[in-house]
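What follows is one chain in C-alpha cells, specifically the form predicted on its own.
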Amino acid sequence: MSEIFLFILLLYALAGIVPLCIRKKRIWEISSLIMGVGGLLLVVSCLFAALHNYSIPVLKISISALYPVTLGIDRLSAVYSVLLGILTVAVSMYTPGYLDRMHGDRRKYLVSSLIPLFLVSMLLVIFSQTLIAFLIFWEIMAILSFFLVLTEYEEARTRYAAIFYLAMTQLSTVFIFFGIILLRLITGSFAYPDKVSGSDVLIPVSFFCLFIGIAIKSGVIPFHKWLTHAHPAAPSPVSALMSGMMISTALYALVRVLTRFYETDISWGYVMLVFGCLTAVLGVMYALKEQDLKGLLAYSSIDNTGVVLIGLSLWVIFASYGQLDIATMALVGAIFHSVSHGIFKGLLFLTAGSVCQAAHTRNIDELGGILVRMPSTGLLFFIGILSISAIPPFSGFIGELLIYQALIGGLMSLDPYAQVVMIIALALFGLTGALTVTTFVKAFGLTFLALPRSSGAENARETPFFMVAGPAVLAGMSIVLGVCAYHILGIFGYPGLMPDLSTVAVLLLITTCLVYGAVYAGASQKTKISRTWDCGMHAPGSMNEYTGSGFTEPVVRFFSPVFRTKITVSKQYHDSFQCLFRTGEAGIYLMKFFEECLYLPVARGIDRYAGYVSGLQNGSVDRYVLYVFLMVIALIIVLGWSS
C-alpha cells in the first residue's frame, strides 16, 4: 500500500518539473494531466484507508537518529489528503484554460510547475509524522505559496502584497519553530509526542507558539491581514489552493496538536474559544463591506477560521468537564466544516477567478449582469454561495449545525459562569451566520444580476468547458456531501449526530420540479417583450442601481464602532455668513484598525530600532574597540557574579 502513496508522489513531483524541463507550447496541459491522475489516485486510496481506518507508514528517512523524518498516513490525514485530492482534480481541469488567458510564456511555465510542487509539500505536511518533517514541509510550502503569489510581480500591489505575505509566514514558521524546540526539551524526542502532560511551565509555553504559529497561517484574527493581500493579488487557482487546502492544512495540524500532542487544560479552550468568536464575527464584518471580489472571499474565509475554532475550542472546553459526547459532535462538526470549507471556498474561488478574468475587473460595483453572459459559471457560484451560507442540505449547513448542537447541548451540564460566556458565543455564533447571508446576497446580486455597470462586464462570455467542469466537480462534491452526511458520518462511527437530509433533498427535488412544471404549463408560450415596471423612471440604467457601498451602507453604519467609520465634510463659501455655497469635498474614511493600530506601530518599531543599529556601525576602528572593550567587561562581572 505504501508504494502507492510514493508513486502519487512521485506524480506530483513530476507534474511540477515537466514544464521546468520542457518548454513546448501548452505543455502545462500535460503536467496538469498528470497532477490529476495523481489528485484521482489519492482520493481513492486515501477514501479506503479512511473507511477502514488504516495507519500505513509511508517513508522513513533519518539525516541521522536525532532528526528523523517519517511519513505515513492514518484516518485524520487521509481525510485531508481526500479533500487534496479533490482540490487537486479540480485544479488540473481549471487551470490550462486560466493559463491560455494570460499574459506571459514564462509566467505560464513556472505557474503551471509550482502549484503541483505547492500540492506535494501541503500533501507532505500531512503526511508527515515527526515534529522535523513536520517543519521542513511546513517551510517547503511557505516558500513555493510565496512565489506564487509573486506571478503578477510587475505591479507594486502584487509585490507588496507576497513580501506581506513572506513576512508574515516567516513568524509562523519561527513560532513553530520554538514550539518544536520547547517540545524537543520537553520529551526528549522529535517523534510527534502523546498526551504530554504535567506542571512543566514549557507545556503551555510551547502550546501557545505552536497555537500561534498555526493561527497565523490559518488567518485567525488579528494575524489575518495576509489573507487580504495575498489572495487578491494571486492567480484564482492559486487563491483556490491556498484558501481551500493551505488553511486546512493548517487547521489539521490543529486538530493534531489538540488530539494527540497535549493533555489539554480547559483555560486553553477558553482562549481559543475567544480567539474564534474574535474571528467569525469580524471576518464576515469586513467581508460585508469588501468591493473586491476576491478580497470578499478573503475575508469569508476568515470567518470560516472562526468557526472551525470555534468547534475545536468547545472540544477542549466539553472533554474537560468530561461531556465525551458533546465534545465528540463539537470536534466532529469542526473537521467537517473546514472539509467543507475547502470545498466550497475552492469552488468559489475558481468562479470569481473566472468572472473576474471574462470582465477585467474584480470591483463588484463594476460588475453585473454576468449570470446572462456565463450562465454555468453563475450557476456553480451559487451552488457554492448556498454551501457557505449554511442552507440544508448543502455541505456547509453540516458542520455548523453540530456545532450548534454541540453549544447548546452542553448548556445546562456546564457551571453558571460557563453558562455566560457560552450563550455570549451562541450569540455571536448566530450573528455571524445572518452576516455571512447578507455578505453573499450581496456578492451574488451585485455580481450576476441586474445590469452590467462596465464595458467588461458586458463583453464578459462564458468560459470554456474545463474552466466549467472543475468547479463543477466541487459543487457535485459539496452537494454529496451534505446530502450524505448521514451515511458518511455513520461509516466514519459516528451514527446519530444529525438527522438523514437525504429525505429533504428528496422532497426539496420534487417541489421544485413540480414548481417548475406547473408555472412551465401554466404560463403563456407566446413571447412577448416588454419594459419591466421602473417606478416611473424613463429607461433606468445602471447608474440607477445598488451599489455595493450603497447595499452594505445600513449594516456598516450601524457596526461604525467596529469599522471606525470616519465621515469627513469640507466646505467653503464665497461669503463670511457660509451662505452662498462655493466648494466642497466629503469622503468615508474606514480605518484599517489592525494595520493602523497593531502591525504599523510594530514595523515602525523594528525600523527605529535597525536603524539605531545600523548607526553603530560607523566603520571606526576606535569605535569598534570600545565595543569588544565593553564586552569584555560585562563578561567579567556576568561570569564573577555567577562564580
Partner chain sequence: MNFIPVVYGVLNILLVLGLAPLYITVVKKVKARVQGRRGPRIIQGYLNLAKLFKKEVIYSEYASFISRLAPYASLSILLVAALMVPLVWVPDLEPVTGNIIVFLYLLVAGRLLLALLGLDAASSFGGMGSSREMSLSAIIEPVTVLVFAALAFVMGSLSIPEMFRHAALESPSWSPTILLLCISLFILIIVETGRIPVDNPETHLELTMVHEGMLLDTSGRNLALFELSHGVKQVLLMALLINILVPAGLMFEFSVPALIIGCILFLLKGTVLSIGIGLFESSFAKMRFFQIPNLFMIAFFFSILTIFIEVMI
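I would like to compare: after the form predicted on its own, may I see the structure of the form predicted together with the partner chain?
Partners and other molecules omitted; one chain follows.
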C-alpha cells in the first residue's frame, strides 16, 4: 500500500521536472497530464485509506537519528489529501489553456514545473509524521509559493506582493520553528507529541507560537494582509491552489496540533474564538468593499478561515466542558468547511481567472455582461457563489450548519458566562453569513449580469473546453459534497450530526418541475424579448447601471464605524497669508486600518533599526579589526569572570 503513495509522489516530482528539462513547445500539456494522473491516483488511494481508517507509514528516512523524517497517512491527512487530489485534477485540466494565453515563453515552463512541485510540497506537509519533517516541507511550500507569486515580475505590484508575502511567510516559519523547538524541549523528541499536558509554562507558549505561525499562513486577521496582495497577483491556477489548498494545509496543521499535540485548555479556545470572529466578520466586510474580483475572493478566503477557526475554537471550549457531542459537531463542521472551502474557492478562482483573462481586467466596475458571452464559465461561477453563500444543499452550507448547531447547542448547555459568549458569537456568525451573500451577489451580479462596462468585457469570449472542464469537476464535487453530506458523515462514523439534505435536494428538483409544469399547463406562454424599463431614456447604456461601489454603499454606511474613511486635503497658496488659493488636492479614502496602523509602523521601525545596523558594516578593514579586537577583549573578560 505504501508503494502507491511513493509512486504518486514520484509522479508529481516527474511532472515538475519534465518542463524544466525538455524545452519543447507545449510540454506543459504532458506535465499537466502526468500531474492529473497523479492527482487521480491520490484521490482514489486516499479515499480508500480514509474509508478503511488505515494508518499507513509511507516512508521513513532519517537524515540522522537526531532528525527523523517520517511520512505517513492517517484518516485526517487522508481527507486533506483527497482535497489536494481533487484540486490537482482540476488545476491540471485548467492550466495548459491558461498558460497558452499567457505571454512569455520561459515563464510558462517555470510555472508549469513549479505548480506540481508546490503541490507535492503541500502533500508532504500533510503526510509528515515528525516535527522536523513538518518544518522542512512547510518551508519548501513557502518558498515555492513565493516564486509562483512572482510569476509576473514585470509589474511593480506583483513584486511588492511577493516581497510582502516572503516577509510574512518567513515570519510564520520563525514562529513555527520556535514552537517546534519548544515542543522538542518539552517532550525530548521530534516525533509528533501525544497530548502534552501539565502546568509547564512552555506548553501554552509553544502552542501559541505554532498558532501564530499557522494563523499567518491561513490569513487570520491581523496577519492577513499578504493574502490580499499575493492572491490577486499570482496566476489564477496558482491563486486557486494558494487559496484553496495552502490555507487548508495550514488549517490541517491547526487541527492536527489541537487534536493530537496538546491536552487543550479552555482559555485557548476563547482566544481562538476571538480571533475567529474577528477574522470572519472583518474578512467578509473587506471583501464586500473590494472592487478587484480576485482580491474579493482573497478577502473571502480570510472570512472562511475565520469560520473554520470558530468551529475549532468551539471544539476546544465544548471539549473542556465535557460536552463531547457538541464538540464533535463543531470539529466535524470545521474540517468539512475547510475541505469544502478548498473546493469552491478553487472553483471561484479558476472561473474568475478565465473571466479576467478574457476581459483583460480584474476590476468589477469594468466588467459586466459576461454571462451572455461566457455562459459555461458563468454557470460554474454561479454554482460557486451558491456554495460559498451557504445555500442548501450546496457544500458550503454543511459546515456552517454544523457550526450553527454547535453554537445553539452550546447556548443550551453551558454556564451563563459561556452562554453570553455564545450569543455574541452567534450574532457575529449570522452577520458573516449575511454579508457573504451580499458580497457574492455583488461579485456575480455585477461581473456576469447586465451590460458590459468596458470594451474588454464587451469582447470577452468563452474559454476553451478544458478550461471549463477543470472548474466543472470542482462544481460537481461541491454539489455532491453538499447533497450527500449526511451519508458521507455517516460513512466516516458521525451519523445523525445533521439533517439529511439529499431529501431537500430531491424535493427542490421535484417542486421546481411541478411548478414549471403547472405554469406551463395553466399560464399563457407568450414571450417577447424587448426593452423592459428604460426610465424614459432612449438608449439605456451601461452608464445607467449600478456599479460595485454603488451597490455596497448602503452597507458601508450602515457599518461606517468599521470602514473608517480618511479625508485628505492639501492646499497651496500664492501668498504667505493663505488668502489666494493656487492649487490643491482633496480625497476621501477608505482607511486600510491594519496596513496603516500595524504593518507600516512595524516596517518603519525595522527599517530604522536596519539603518543603524548597516552603519556598523561600512567595508573598511580597520573597522572590522576593531570589532574583532573588542570581541576578543570581551571574551577574555567574560571567560575570566566565569572561571
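Quick caveat: nothing in here was measured; it's all calculated off a predicted structure. Here, rigid core means the biggest group of C-alpha atoms that superpose within 1.5 Å across both forms. Positions refer to the first chain, counted from 1.
Superposition of the core reveals a Cα shift of less than 2 Å for F466 between these two forms.
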